[in-house]
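Read the single chain below, which is given as structure tokens and is the form predicted alone.
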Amino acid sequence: MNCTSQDLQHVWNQYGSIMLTAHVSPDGDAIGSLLTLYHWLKTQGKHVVIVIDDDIDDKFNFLEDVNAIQKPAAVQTDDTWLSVVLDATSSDRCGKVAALMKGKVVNIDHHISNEHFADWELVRPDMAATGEILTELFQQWGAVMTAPMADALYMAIATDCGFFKFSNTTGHTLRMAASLVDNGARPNIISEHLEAQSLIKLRALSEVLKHIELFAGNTVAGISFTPDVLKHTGEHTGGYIDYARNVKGVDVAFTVKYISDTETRVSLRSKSIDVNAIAATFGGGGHVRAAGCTIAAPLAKAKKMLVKEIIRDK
């Protein structure tokens, strides 16, 4: 059952030590939401740690406190700690951090596929981003919004709605973003940092573009991140799916990423069909237009399984 903003305030007041986490392969929404809540909870006198079971893309280095993010092996907790899971549908999506959740859990999320696993939750699928939920919460709490907090939340919202181009953008999304600009968020600076590409990354892009494949009468596009391609891109591959999605005539775009010989990580985007339903067939989920999953199969086999499921749904 969803908490109210007042319920969450009561929860914060019960705890002195709080662990914040989000899903593996953290995106702008996860990172921005984590850093903002971290900053605010510290002003409330809490002992707060951020733990992510993954590397953080260097494009987020311009944000204040990004260096505070730790790996699970560096953190110890006990059952007196409160765990707060942001932008994730289940504790499993947090990787090894799940083992550190020894006490009560709060979940703040906007995915329709949320598994309702927490002791307290605020799940709002009607909002474009977890950052949008947090912005409204801070308004309701009368919290002081610093410029670094506003930057992080604006990035969280903007990246999850394609900088206000995707269909999940609502009037409320725009109003929350506008309020953040009024509180010091810098859209131009945020965009410049997120869009800046090193020469190495630009050369990696040229390699990735060679691997776009088309299926189902050119309405489905996919990119395979094999070990050879990952040598060019590194582990952070999240932004490349947009190049497949933008191919003329494409409705559904996907990426399949090599994790091991028996595990493949999948991302899905669409313009019309429900990719959350496709991801759910493999135990994943997300949004109607953006979702992900992990398939327990080698990359080539996982790609065939995924394309078959996409075509079935089309």
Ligand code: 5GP
Given for the second form:
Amino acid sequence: MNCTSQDLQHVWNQYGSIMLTAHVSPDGDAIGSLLTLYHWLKTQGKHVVIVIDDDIDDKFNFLEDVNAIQKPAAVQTDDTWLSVVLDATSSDRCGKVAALMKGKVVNIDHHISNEHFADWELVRPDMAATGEILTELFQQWGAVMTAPMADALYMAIATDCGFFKFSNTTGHTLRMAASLVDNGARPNIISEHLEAQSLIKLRALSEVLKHIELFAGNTVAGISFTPDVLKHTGEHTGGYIDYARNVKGVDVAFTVKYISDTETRVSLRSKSIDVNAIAATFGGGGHVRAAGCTIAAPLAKAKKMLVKEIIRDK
Ligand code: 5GP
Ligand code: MN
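Give me the form predicted together with the ligand now, not the form predicted alone.
Below, the chain from earlier opens the complete complex, with every other chain and molecule after it.
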């Protein structure tokens, strides 16, 4: 059951040491939400660490304190620590950080597929981003919103709703974003940093675009990140799915990425069908219009299984 903003304040008051974490392959919402809560909890006199079981894309380097994010091997906790899981549906989604959650756990999240695993939770699938939930919480707590916090939260919200273009954008999303701009968030600087691409990355994009395939009467578009394509792009392939999504007439976009000969990582986006349901058939989850999963099969087979499942649902 969801706790209130006051309940959460009581929870913070009980703890001196707090570990913050989010899902593997952290996106703008995960990073922005983590950095903001980190900043604020430190002003409350807490000993706070941020741990992510993954590399952080260097496009986030412009954010204050991004260097504070540590890998699980560098951190030790015990059962007197509070763990706060942001933007993730389960402790498993945090990879090796799950083993550091030795005491009580708070979960603040907006995924429809949330597994309700925490001791205290605030799960709001009606919100476009975890950053949107946090913005409201900070208002309810009467927190001082500094400009770096506002930048990080604005980025969190904007990246999860396609810069206010996706169907999860509500009046509340825009009101929260507006309040952040009033407190010093810089929409132009944030999009410049996130959109800036090195020439190497732009050339990688031209390679990726060659690999867009269409299915189901051109209503489904997919990109395969084979080891050969990954040589061009590197491991951070998160942004490319939007190019498949933007192909005219396409309703469902997906990427399949080589992890190993027996494991394939999948991302899904849609304009009308429920891709959370598709991801769930493979043990994943996410949102109705953006979801992901890992399929225990080689890439070519995983792609076939996925396309079959998408077409069944259309
Ligand atoms: P992405 O495609 O950007 O990795 O993920 C899209 C959305 O689905 C994100 O909100 C992400 O947290 C969620 N998601 C991706 N993969 C998984 C998964 O394996 N399990 C669950 N529960 N959610 C996922
Ligand atoms: Mn999110």
